[in-house]
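First, one chain by itself in structure tokens, the form predicted on its own.
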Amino acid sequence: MILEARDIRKLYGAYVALDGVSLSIREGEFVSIIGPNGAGKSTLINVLTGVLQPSGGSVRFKGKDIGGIGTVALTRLGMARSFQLVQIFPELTVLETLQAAVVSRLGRGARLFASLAGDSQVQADALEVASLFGLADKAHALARELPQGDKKLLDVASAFALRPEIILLDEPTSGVSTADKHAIMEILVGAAKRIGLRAIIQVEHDMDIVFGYSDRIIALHQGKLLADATPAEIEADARVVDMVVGRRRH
């Protein structure tokens, strides 16, 4: 297991947000998190990858525990998650976006814009993770008037740039239409599997992103797992299409 959770809980005062998910992502997995408003996921994910120390239970990544270890010590470690640069430095090109992060990989945040434009090393990987996503011919364009499509794949991208071996994506297709969904999942799928990224883990709440690209579903509800299987398994459970999916498949 690359990444397993056992018996988690996180309390807000008397709140109970999490009450006792266990799960475990393995070498190679595809992974979708799925779940109704408040159903606790944005918590589940912020344990998962060290923001949030769990009130109970335990989280290890690599058989390392990451309880609250926070997002650069887990970066460190190889796991990373995307965030939304864009929204960060409004006024940076996609280029120096994607240097930001490989700068922050690097180690070199102290001298962060200093060392932008004039380490090649920063330089060329930036390009190369731009290449990646389709993004290179709009290196030099301000990434916060990119269309909307194109802002969701560099901040998929900013997360690859970190080199992670699993990398972790909150909804990484939304706000943008049907069609430029596809089109991200697919160059982000492509990516993941040129850079060798051991697995990946997103929530998101079109479903037809989810059966289409996942190996496994995990169904939260009122901060519990409803349900952990294939998308074959959750389309046949009556009770999780109900509580969680919807009737949009039937």
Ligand SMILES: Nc1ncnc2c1ncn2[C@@H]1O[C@H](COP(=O)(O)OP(=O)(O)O)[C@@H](O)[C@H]1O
Contents of the next structure:
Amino acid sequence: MILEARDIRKLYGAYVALDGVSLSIREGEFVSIIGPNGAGKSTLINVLTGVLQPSGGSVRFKGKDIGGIGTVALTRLGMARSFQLVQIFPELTVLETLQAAVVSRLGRGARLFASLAGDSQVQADALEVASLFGLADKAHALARELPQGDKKLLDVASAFALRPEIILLDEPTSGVSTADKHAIMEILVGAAKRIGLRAIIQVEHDMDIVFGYSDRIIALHQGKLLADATPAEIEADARVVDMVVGRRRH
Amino acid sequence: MRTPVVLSLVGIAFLGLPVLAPAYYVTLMLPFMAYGVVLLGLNLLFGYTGLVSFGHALFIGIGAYTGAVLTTHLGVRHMELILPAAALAAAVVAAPVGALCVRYVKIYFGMLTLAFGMVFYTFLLKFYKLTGGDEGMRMLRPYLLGSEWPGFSKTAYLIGPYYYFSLAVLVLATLLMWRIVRSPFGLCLKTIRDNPLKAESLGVSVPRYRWYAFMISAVYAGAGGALLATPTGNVDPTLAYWTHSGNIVFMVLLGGFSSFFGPLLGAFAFIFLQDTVMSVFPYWRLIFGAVLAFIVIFAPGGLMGLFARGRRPVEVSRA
Ligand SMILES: Nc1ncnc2c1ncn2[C@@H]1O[C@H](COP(=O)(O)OP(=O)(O)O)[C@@H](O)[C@H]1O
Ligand SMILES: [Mg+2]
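Counterpart to the form predicted on its own, namely the form predicted in complex with the named molecule:
Below is the entire complex, every chain and molecule, led by the chain shown above.
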């Protein structure tokens, strides 16, 4: 078990956003979290990645209770994430963004007088991730000048550049055309293999993607866990299909 | 590229200035170089980390008073000792002040730094025995390179050895800062400036790096403060007053905080503009207020931004 959440509750004021959600993520799994808007998916990701403190329950990562340890420490432990609302560094180039992640991973951020340009390992690693994500030809473009889809990709790519053991992606393909979604997923899966990722958790709305790539699907509804099963089992569950999945085109 | 050419020309001009220009203009270069050091540090905080300090005169004051105390009370006259001591004193104060301030951002950070500046100003004013109150203290002429420069009159000393000493300090400070902003550390600061949330998610500890940047900027301000005290030969509490903090923020804006050399250009323009305007018009702040308003509204990239715009269509403003 890499990641385990037990009985997570999260309140926003009096509003219950998560109500007793438990889940566990095993080695090698690709898990999708689905659910209608407002179901609590992003809240769950934020709790699992230490951005939000749960109102109740506990999260264990690699056997360690990670309640309140903070994002930076979690990153050191081997967890990375991307955001639903794309997060970039507007004034940095694609390459600089990836370099920042590599610098952080290698613990070289306190090198005050070293030359970044002269750090061949940082340069090479950043460039490798850029190529992996098809961003190499835009390596010197400013992040703010990228098209929306590439911004999203950069957000995800920089998380991969941390070479985490587990990665949590909040709607990695939102705002991207259906045709591009599959390309992005192929990139993600390829990159995951390349860096030896131990598990992927993603929030995703596109059911073709969800059913095409997931080993397991977790369905949330109004803050509660509705289902946690294989794609085949989910597809056979009329209640989940009705409430969350919807009728799929075949 | 063009930059090395410009820098070489500027370098030659600086070296030749004491021989070519009237003494008056050479003495104006002294505060410019002192502020240059201060602003390099301030802009690490402002342009590279995204934090605007409205209390940085605090550290200028600490540096200047360190110089005064060392030369008048403790018999330490060597500038090579005074500068590190001023930087160290600034660092000692900046460590706790910074640790508190960096927990806040935007206007709260600015206001907190302002508050600490006011506290120090009041301290200088009220602890008369230690600080000389509003009259301040004398800063004796420091020795340079081990020499008292005995044959030199005050002006000859200032426009000769002291000018070149200041220049050397400014060049050294610039080279160090040039390395810092191009280091892995510098990159981490920029991630924090651009998006603290994302920076944290990449494992960059935002408060820690902000504190580092604060410390470095205080060290620069301390050294610059000591450098600033010599030409006037006197230090007084206005050095630490909030309007002084405002002036150096203005210099950064004037030159352009998005550019490495912008603040230096800003210091230069400020000093000479102030000198010109003051000689013809007593209400120089009126003019400066108008200039500041103009820059904020029409040229957010400062003077550097205007020059850059003339060359290539870059967008300098950071919305
Ligand atoms: N910071 C917040 N404060 C108050 N309510 C919030 C906050 N964030 C999310 N919510 C509410 O919690 C519910 C779950 O939100 P979220 O986790 O973003 O859902 P999802 O990602 O599944 O669309 C929504 O009803 C949302 O309005
Ligand atoms: Mg969401």
